[in-house]
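As structure tokens, one chain now follows by itself in the form predicted alone.
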Amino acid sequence: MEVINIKGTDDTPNVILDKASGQFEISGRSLPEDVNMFFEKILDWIDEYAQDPNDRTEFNFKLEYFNTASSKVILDILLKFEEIVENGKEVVIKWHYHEDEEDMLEAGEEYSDIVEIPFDYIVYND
């Protein structure tokens, strides 16, 4: 599978999707002008990945900030990974949040209430 490696900007997140190395990460800030256009390639990649996923997928979300439109796409991504779990593969979400950003922790907890995927919460303070 093709590797997706998108360098983030002030408005768009870093994205690494690499099946071979097992690296799956979205980090930084997500408030793209056209959220659907930005995430379309990412959602398509995840759809392709879901056809033949790794036995274990560890997906890292390290977002400092995301807007409402991005929150919907994050849920779409999580729902796609929930389907992978339903098909018998292991998925773990690593939800990173800054120690001063309780809102980001709460966002992760809200997502974990919606999808049937284990979440690990990881605090950082840099």
Given for the second form:
Amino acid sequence: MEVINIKGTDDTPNVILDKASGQFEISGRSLPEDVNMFFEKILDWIDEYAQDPNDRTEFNFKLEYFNTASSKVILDILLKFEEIVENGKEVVIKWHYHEDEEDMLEAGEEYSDIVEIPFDYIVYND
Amino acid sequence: MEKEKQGFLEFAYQLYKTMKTNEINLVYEGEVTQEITKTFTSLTEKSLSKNAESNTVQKKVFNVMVECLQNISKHADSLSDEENERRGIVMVSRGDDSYNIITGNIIKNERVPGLKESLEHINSLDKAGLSTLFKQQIKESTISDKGGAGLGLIDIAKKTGSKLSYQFKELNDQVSFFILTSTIKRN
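Given the form predicted alone, state the structure of the form predicted together with its partner chain.
Expanding to the full complex; the earlier chain stays at the top.
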């Protein structure tokens, strides 16, 4: 499968999606004006991945900030991985948050209330 | 001409004084675009970190500014149908124990009751209630053609932990001016 490796900007995140090396990561900040345009390619990639996923997927979210429009897209991404879980493969969400940022931890907890995927919370400091 | 120039100088000075007294760090009136949003948020970020504000407060101010500005750039109406710029006013002030982010924009009168209802509903909820509403809304919402998910105001209320204060001033039988103040406590 094609590897997605997008470098972040001041309003879009870094994205790495690499099936062969098992690297799945969205990090940085996400506040694009047009979320659909930015995430379309990523959602398409995940759809294709879901056809033949790895036995175990570890997906890292290490976001410093995201706007509410992005929060909707993040849910869409998680829902796609939930389907992969339903199809019998293992998926773990590694949700990273800065120690000063309770809000980011809470955002992760809210997602884990909505989707049936195990979440690991990982705290970091700078 | 000279007199007019003198008037502007006096106005600039008065404005400067008012801003100083009220600790207003930023005032802007004009079109609100993604470029403006990025510029203001990064300016504010820099000034907050210079003021040694805690990370938590910095993030909350950044967060609320982005949602307020993107609300204007997506939803503001114009004074007349010929204009299609999304304009608004943005102010950031720092008080002894809180930051206030004040935004104002034109809204069509027909949209006022719906917005008022949402605001009242959000203000009636506590932290747990807001979280439940957010989860419900994020599941049901789709990204609109404007790129919004209808989550901005809930998010602001959740992250600030303060009630949203707002006002609608009717300008004529077509439009009103909507003012929203979001307050972030400095710990």
